[in-house]
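The data below hold one chain only, encoded as C-alpha cells and taken in the form predicted on its own.
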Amino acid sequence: MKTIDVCLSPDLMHLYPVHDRVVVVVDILRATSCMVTALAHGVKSIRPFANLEECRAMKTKGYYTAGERNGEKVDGFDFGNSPFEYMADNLKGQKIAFTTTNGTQAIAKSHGAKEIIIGSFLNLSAVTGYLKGGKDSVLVVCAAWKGKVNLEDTLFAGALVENLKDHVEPDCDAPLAAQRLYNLAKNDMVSFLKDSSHVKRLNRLNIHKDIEFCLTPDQYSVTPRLIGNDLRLL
C-alpha cells in the first residue's frame, strides 16, 4: 500500500528520501496560495528560486517577479506575497520569477524528488484527487518559518492525511499528529490559528483578509506540477 509521511519543516528533509515519492510542498501563508491562485488565473509558468538575486535578474529575460521576505514585499520586485496579486487579467500567459522566505526554499529542498506538486487549501480536493489516482507514495513538505514548525501548513498536511486515509497509510507519527490537528481545527481554521506565530506576524502587517482566503478550500480545481524549473498545470 502507499504511504504518506510528513516532514513538518524543510530543516528536516536530511531525514526523508524522495526519489521514489511525490512531493507535496505547502506554504499556505502565503507562497504556495500565491502560485496556485497565479496559475488557475492564466500564468503560463512560475519559476521558483530560493535566491533572492538570481530571481532579481529574471526581470532582464521577460519575466514578471515576485518576491517576499519576512512577510513584506520586496523592494524593486513587481509583486509580493498576497494571492490577491495575481488575479489580474494582465498577467494571463505571462511568466513570473518567485522567491519567497520559505516557500520556495522548500521546493528547493525538494529537488530530488520523483515528482514535485504544489499544494494549499486553495486546490485542497484538486491535490486529492490527483494523490488518490496516481502509484506513489506521499511526502508533504511543510515550508514552515525560517526552520521552525507553523501550524498552518501542518493542518493542510493533516487535512490531506485525512483525505487519504482510506488509500495510503502513515509511515509515522507525524502524519498522524497532523491529521489530528486538522480535525480538531477544521470547523474554524481562522480561529484556531489566531494565536498561532504566522498569524499574528501578518496581522501585524495588516494583512487579514489574505489569511481568510488562504484558508477557504477548492477555490481552484488546479494542480501546479514541478516540469524543469517551472512550475505549470498538470
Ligand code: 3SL
Given for the second form:
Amino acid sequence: MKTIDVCLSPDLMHLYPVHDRVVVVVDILRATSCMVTALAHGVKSIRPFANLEECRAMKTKGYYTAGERNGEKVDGFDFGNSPFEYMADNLKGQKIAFTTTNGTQAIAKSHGAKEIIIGSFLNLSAVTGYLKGGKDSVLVVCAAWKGKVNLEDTLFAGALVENLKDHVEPDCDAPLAAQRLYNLAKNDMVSFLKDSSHVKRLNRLNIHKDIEFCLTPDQYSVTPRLIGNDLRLL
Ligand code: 3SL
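Please give the corresponding structure for the form predicted together with this ligand, as opposed to the form predicted on its own shown earlier.
And the full complex, kicking off with our chain again.
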C-alpha cells in the first residue's frame, strides 16, 4: 500500500527522502492559496523563487513580480500575497515570478522529489483525487513559519490524511497527529485557528478576509504541478 508522511517544517526535510515521492507543498496562509487562485483564474505559469533578488530580476524577462516578506508586499513588485489580487482578468495568460517568506522556500527545499504539486484548502478535493489516482507514496511538506511549525498547514496535511485514509498508510505519527487535529478543527477552522501565530500576524495587517477565503475548501478544481521551473495546471 502507498504511504503518506507529513514534514511539519522545511527544516525537517533532511529526515524525508523525496526522490520516490509525490510531494504536496502547502502554505495555507497564504502562498499556495495564492498560487492555486492565480492558476485557476487563468494565469499561465508561476515561477517560484526562494531568493528575492532573483525574483525581482524576472521583471525584465516579461514576468510580473509578486510576493511578500513578513506578510507585506515587496517594494517595487507588481503584486503582494493576497489571493484576491490574482483574480483579475488582465492576469489571464500572464507569467508571474513569485517569492514568499516560507512557501517558495518550501518548494525550493522539495526539489529532487519525483513530483511536486501545490495544495491548499481551495483545491483540497482536486489534490485528494489526484493523489488517489497516483501510484506513488505521498509527502506533505508544510511551509510553516521560518522553520517553526504552524497549525494551518498541519490542518491541511491532516485533511489529506483523512481524505486518503482508505488508500494510504501513515508512515509515522506526524500524519496521525495532523489527522486528529484536522478532525477536531474541521467544522470551524476559522475559530480553531484564532489564536494561532500566523492568524494573529495577519490580523495585525488587517487582512481577515484573506484568512477566511484561504480556509474555504474546494473553490477550485485544479492541481498545480511543478513542470521544469514553473508551476502550471495539469
Ligand atoms: O510565508 C509565506 O510564504 C507567506 O504565505 C506568508 S504571508 O501570509 O504572506 O504572511
